[in-house]
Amino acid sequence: MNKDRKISAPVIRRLPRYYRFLGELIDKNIQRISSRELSDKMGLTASQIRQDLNCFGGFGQQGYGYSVKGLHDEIGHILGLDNRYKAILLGAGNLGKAMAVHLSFEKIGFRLIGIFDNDPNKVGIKINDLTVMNEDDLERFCQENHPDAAIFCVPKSSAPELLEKLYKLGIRNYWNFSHYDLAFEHDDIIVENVHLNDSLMVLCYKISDKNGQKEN
């Protein structure tokens, strides 16, 4: 892949897509596949997924169609999901717990080595392996371990103070569910941002949308 060609955000998001689905072909032990069949199955043209993997070199051949084993590999190779990136959680309530019980974080390029709270009940709690630790604990573990990215499952009055601590501390990738605008405060960070009320909203629009169709 050339380095100086920027790839645009539908693509890079469509690539996750791609992993998922060609690990579910491994699983039925299918190893072949072309364009074509992918995109009946995932609902893309055969055109469209050309263009996405040949964003990154191409990987079929005319008349064999695509490993589905090789192909699965690279993409994993492009997503970074074999350098195992070391993640701390911030926040262990329902949604910070669910993630660290449910989420199979080595699998998807990550290692989770800390879970942090400032709630007194929750500090000293197992989370699998995990011990949570109280957030007066961060400067110290990060100085120790070296997180590469924080997961942010706190609440967004909390969100602007932490990010300050863990910048400070050299952090500058986030997974952020707290609602706060992160990278306004800092525009060298990397910053995933996820609304789950945004998703909804949107399903919301589509049967509102799909019924509003019916009635006209």
The other form holds:
There are 2 protein chains.
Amino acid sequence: MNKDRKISAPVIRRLPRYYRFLGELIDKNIQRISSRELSDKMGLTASQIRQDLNCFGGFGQQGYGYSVKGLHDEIGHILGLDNRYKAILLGAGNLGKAMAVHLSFEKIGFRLIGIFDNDPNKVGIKINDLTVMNEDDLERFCQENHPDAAIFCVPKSSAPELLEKLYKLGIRNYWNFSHYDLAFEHDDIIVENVHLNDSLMVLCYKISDKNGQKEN
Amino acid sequence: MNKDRKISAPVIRRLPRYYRFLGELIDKNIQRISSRELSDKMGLTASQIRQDLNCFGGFGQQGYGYSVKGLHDEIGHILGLDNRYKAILLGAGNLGKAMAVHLSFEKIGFRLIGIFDNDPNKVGIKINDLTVMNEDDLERFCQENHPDAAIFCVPKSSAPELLEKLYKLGIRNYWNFSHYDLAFEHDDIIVENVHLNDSLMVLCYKISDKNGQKEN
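Mind giving me the form predicted in complex with another copy of the chain, seeing as the form predicted alone was just shown?
Let's see the whole complex now, leading with the same chain.
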């Protein structure tokens, strides 16, 4: 891919969906797919698919479709999934534990190298092959291991202080579940927010909309 | 709002963000906001904001901005957050527990009325004020309580069988963390999927993109 070419934010948001769907095709031993089949499955128009894929080279051949494996690997490469960014997890509560246990970090560009909590009852617990450390150890750990990213599974109230600590320790990339606006104080950090409430609200809308249609 | 007017999917996706941001303004006692201020905060153009808000009535007055509370309440109403849809949670592992404990269902249109798991070690555990039930009790429970929605915090492998069971019991609305394509077999169900991997891949892209720019 030409690194100088800027990919727009909506296309970037769609890349993981392409990647996921193409991975399922590989599991089913499907080797080629047309833009029409891809579009049916993705809920996009065929022309939008072609436009998206043209952004980074265009793997299609007229009348012949796309190479599933070629496209999958290229999208993985564009997403940077062949990296092993070192991530630390802040918060070993239910959510933090769920992330540490269920996500296959290695498959999506990261390696989880440390888990921290300030609750003495959680420090020392083993999650996968990592032992939960005290937040007091953050400074030493970061100076020794230089993590690239931090995963914030902490309550909103703990987020500001923790952010300042990690910012001073040089961490500029955050995956944020805390509902606190991490980017507010620092415009040189990268934040990807997860707002689970938003998703549930959309479900609420869809149910209400369907019920409303029935009533009409 | 005119119920006959169809709101487009991208606008619907943005509504929870408006709602969240306006809620924060209310907490700060801010009563009016201009479309330019809203757009700065939301990362959209002012004209897009006006277009979005015109979809459902238009609360702005020229040169006077929007009523924060009026807009917040109207968006909540459009999202259907004043409902109390009865939801059951499938899976009382770390992720299920995190959802049950951290989400304020009542504030976003739902009421959690039951939690189920098939692991005997989890059945009987109390989460908030609910006792985890055995999945064998699903039929009786659904016939007595008629849940509106199911939250799938189960592994992909358990999802197909569980879906068939709940579908037969009349449940048509799903919040899905399972990575299984629930809508594949049934086109009369509403599914809102949460793909946490996708979000982490976007973070990976952003880090790689930044690093690439540095290298260039």
